[in-house]
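Take a look at this one chain, the form predicted alone, written out in structure tokens.
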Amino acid sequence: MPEMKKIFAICGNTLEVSSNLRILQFLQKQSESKLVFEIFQDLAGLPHFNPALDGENPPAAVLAFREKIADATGVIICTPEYVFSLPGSLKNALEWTVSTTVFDQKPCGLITASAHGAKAHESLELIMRTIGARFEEQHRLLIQGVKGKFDNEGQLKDEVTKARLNEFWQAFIQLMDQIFPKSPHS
């Protein structure tokens, strides 16, 4: 039996709990049985980056986050917006990769959601163009106003967000299924 395809999810929020936590947990129950879809939430675990620390040995935890992309099938990012830019924990975390090809055309997912969100989007898709990440505009997704998509209890509760993010879904999968038909680890 084939090995299951594996989805690395990146949230680009460190607080504890956040809207785009819960966005990335919405997607995760939407593979369950189907997929691994394991959701990295350590951003502010890895180092500041410096070109001079990544040459034979990176930092351990560096290493780490770029073997989880290497080894998954997909990524997916989703990312709030700070001052009109991608926060800089995830900027860190993505310039730890340009010196790699663990990004080469990969699957990916881009999802900002965040009050506004539209500045933050478009750098996110400059830099993972940059990196060789493969992703159409079906595998990109802004939802804005996102605070107020969800009910007291952290439930996504905007049907117009759900369709939406399940018309992503379907694409991404599609993406993953036309570049690996089998798991790559099969």
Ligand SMILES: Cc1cc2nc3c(=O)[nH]c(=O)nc-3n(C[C@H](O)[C@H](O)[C@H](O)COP(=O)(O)O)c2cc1C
The other form holds:
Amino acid sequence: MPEMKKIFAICGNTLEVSSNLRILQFLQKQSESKLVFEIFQDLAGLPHFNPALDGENPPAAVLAFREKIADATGVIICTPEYVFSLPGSLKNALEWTVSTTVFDQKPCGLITASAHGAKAHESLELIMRTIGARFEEQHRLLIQGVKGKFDNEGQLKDEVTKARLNEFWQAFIQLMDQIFPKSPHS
Ligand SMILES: Cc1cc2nc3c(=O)[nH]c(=O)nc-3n(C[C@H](O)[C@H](O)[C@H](O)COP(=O)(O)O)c2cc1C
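Okay, that was the form predicted alone. Show me the form predicted together with the named molecule next.
After this comes the whole thing, all chains and molecules, with the earlier chain placed first.
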């Protein structure tokens, strides 16, 4: 039996509870038991990028992070904007992938969920194109005013946002199916 497709979802927020994490958890529920959907919440566990350490023996946490990306059928990044850019911890993690080909042709979905977020969203697109990720317009989603989209219990209450996330999800599944008609692991 072929292995299930695997999604590696990177949360750009290092908080234990955040709107960005909740968005990924909302998508995780869509995947039911048909896909493996792993949420990575440990950007803070990666060392600061240092070209001197990016040789033959990079730090173990970096190797593990790269392996998760390489092994995934697709990667989703969901991030807030910090001072009109990506959070430093997310940018740091992406810097550790530049010397590799882990993102080359990798189906990617890019969500920026923030108060405003337009600059970070633009920057994320440029970075991901530069490192070879595969995505089109329908695989990008900017959610502005994100904190107001949840109720007091942390449930996504905004129907428009739910619909946009569902559309994004369908498009992302199609992208993975298009690039890997069967599981890449089978
Ligand atoms: C250091 C810092 C800088 C921020 N800068 C921006 C910014 O430039 N643009 C923006 O939209 N939000 C900014 N924010 C607000 C966050 O994006 C906001 O918390 C967002 O809703 C993220 O949601 P979450 O933390 O619940 O995942 C900033 C927050 C922090 C902590």
